[in-house]
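To begin, one chain is listed below as structure tokens, in the form predicted alone.
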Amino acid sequence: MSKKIDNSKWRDILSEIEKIVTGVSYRTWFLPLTPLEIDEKAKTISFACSDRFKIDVLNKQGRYIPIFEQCIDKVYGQPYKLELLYKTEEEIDKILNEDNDTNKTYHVYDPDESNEFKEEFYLNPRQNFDNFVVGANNNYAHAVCLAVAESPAKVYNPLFLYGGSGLGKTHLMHAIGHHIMEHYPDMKVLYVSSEMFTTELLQAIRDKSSTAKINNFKQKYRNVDVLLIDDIQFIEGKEATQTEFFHTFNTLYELNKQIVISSDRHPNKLTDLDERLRSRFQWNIVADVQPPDFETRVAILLNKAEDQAKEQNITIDEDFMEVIDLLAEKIKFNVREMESALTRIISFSKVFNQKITVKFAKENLKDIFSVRDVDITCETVKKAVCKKYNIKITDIESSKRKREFTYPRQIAMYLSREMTDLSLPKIGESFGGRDHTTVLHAWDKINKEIKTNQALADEIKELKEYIQ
């Protein structure tokens, strides 16, 4: 009968491989793999990536296979069949949810257990403060961050941290917590989605039988030093979570504990929440994690890329880094979905043999590059500007000079020089042939009131994922 793997197996398992290989080997095969099942009764254990290049090359190459086996062989004290899979991501949370487990890759309160807590895996151990590129974008939100995890509950209680997916606010959360469990062993962290609060919550108000789950649901999350919630915008409309979520905010805060919580967006643009919970979260540093600019980008990539480097034989050359400057203009709002697609062209240069260049990218991400190919015109700016703005083109190209039409064109314009290659005058004559400086002043007025005016800078966030 099948069952699923201890995670202080798994943990055993990974301390025991580490101590064999490199680190270079730890990081790039082993950790990414998620334990799965073991077959008592057929002797089978098995692991699932959701990289398929990963598998086929543990399966094919065999050389790891024998250590696998044998720091598995070491911590059970019995040999095992081993078995490397490819599943989805979605298949592989299918797996590990079917027993009602919503508590994966985060820490878990146990009532059985003294009030202590067991690690039900871990936190991403990928994503740590060493391995955070850091740029104009994000330096403000890495700071705070580091400034928490240094002194939980000292200087930034609590912390709200909010930009769009893939930026590296999740990045940033396991960061804390890593740091914190390393440098403060006796605090209790816990890592959770809104999520799996929420699906925590509804079972237990669902077992109508006994009080117990409630109040072990209220001690787990309320007997904590540090919580870490991400994606607080999922308990929007739910107003029994958010009732829970505000009284357990409320008791952490009152006894000194670290929150720390992020957002796809700010809290005011959170307009189905509880005014008290949007009130609380702003009660200290909200902080945005912006899309990063080109530079960092291709720092970005480059720092992935040489992680990879050394394990699968890659030489960063000219090609290469054509290759990471392509990416990195190409995709210029989620940093994962940037990440992802360097991966892929890496793992098909690997399976046909072919080396890395701008040509054989385009030929094998079609898919990426297809969509952003699009020239982005002014007149693709002014149509989505006059979308958001609820006006003409015919008015954004006029010389009405009420407000309602002048921000919204001086907006189009900026947008404009920053998403197009057109020069200052020929942006001014698709604008009603205005003069290149009304351009460079309008360009100038909105580079500097972004910096200030937190709304308008989400408002350009929006447009620009828009027109892009």
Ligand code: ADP
Second form
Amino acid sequence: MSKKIDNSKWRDILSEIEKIVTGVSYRTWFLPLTPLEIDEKAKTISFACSDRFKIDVLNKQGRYIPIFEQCIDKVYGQPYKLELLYKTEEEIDKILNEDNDTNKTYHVYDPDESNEFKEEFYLNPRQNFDNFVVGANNNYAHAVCLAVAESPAKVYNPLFLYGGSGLGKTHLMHAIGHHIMEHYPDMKVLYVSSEMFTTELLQAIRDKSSTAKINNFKQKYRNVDVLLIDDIQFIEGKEATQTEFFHTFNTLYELNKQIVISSDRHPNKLTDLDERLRSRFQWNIVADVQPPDFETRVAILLNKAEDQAKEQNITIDEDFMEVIDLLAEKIKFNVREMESALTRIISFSKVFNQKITVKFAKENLKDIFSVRDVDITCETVKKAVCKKYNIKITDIESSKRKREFTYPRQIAMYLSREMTDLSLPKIGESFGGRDHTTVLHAWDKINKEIKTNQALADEIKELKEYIQ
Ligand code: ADP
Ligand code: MG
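How about the form predicted together with this ligand, since we already have the form predicted alone?
Below is the whole assembly, all chains and molecules, this chain first.
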């Protein structure tokens, strides 16, 4: 006979688990689970998660099953066999809804556990799992990296990470490095950029006086337990480096050592790379990091701001929060840029001894809040056009039909439609209350004309640049 698992029991199990595993493992693998059923007769207990990958890792990795079972044993006072199942979100919702006692109350984890570990010069201590913000954009990559960090060379080997610049690939690699060094102190972990790998190789080859150098190089890279090699796209088109890396890869792989590779592109898109490497990169897991969505961007900025606030003695008040929102809105595709904007505004506020507000941010982060980002209105367009054609604003708004006025007027209408978000009637309104068909007609005329009239096309381009 099976019955629901008591929420209070689940809470107790979680707090037992929390005592044993690290904060990040607890949050990644255990908190997302939903308790299902316990069967007294069969002595089984089941849990589910809507993230198939996480269930796979838990089952495959094997590492957490005994810990989990041990905690269950402790709470129930007798052993149960654990079942971890994949369920869709709808199925889980249904299970949760049958249950009025909410499961959400468990999120009481306090991440303030100071993990100390050996600091190696090549691993940035600030880039660890604890301060990596997880969102839909990187959830999978994060989970894979954590699984690799927890069980090097046991679950996913090689691991290939790819994604655009500034999206956290290097951060994740450093996090893997820290985690392994902390939990497997005997393992030799080596992080290297592909550029450094190439430079070292070339230096070793160049030094023809002895073969010692090249042997040292080989020794260094083939004797590690974990090789983290960043930005592999760098070795595209570099044959000697590719050959050496190919041998390094094979040696490590055969010795069952963990290899983690990052790139700005999927292996298939590394067209200038030896086919043998490209296929090896896809032997196991290829995970991507995507640009974060708005909420994740805010979370990343807030995380960073809190760090700096502590160090620099500043408070994150409502004004500061508005700036964070604004930065998250403006900078969409690069976390590094977002962070640099935040750091700059914090240091400006110190230098000028001024509060961080939206106004202050706009004044001081000109590259981000360039004029282009100030809303363009019909007024800005009209002003620019009048200046160029040396006429008055009143002329452009009037109904004067002389060509010296009608032509700039049409150009201004065209640009207003192109460069503002205003509707045709609204544009008409600001040109002396004209009908929207007039605006449309003007737009149409100029639009056609610039295709054949290069001089006009140039003028329009120039005006656009001026207005922006
Ligand atoms: P990549 O190697 O993909 O170009 P990085 O790992 O260097 O990007 O990330 C750029 C910056 O953004 C780093 O300072 C990193 O700590 C930060 N960053 C990126 N993603 C996140 C994230 N999800 N949470 C916290 N910080 C992040
Ligand atoms: Mg990087």
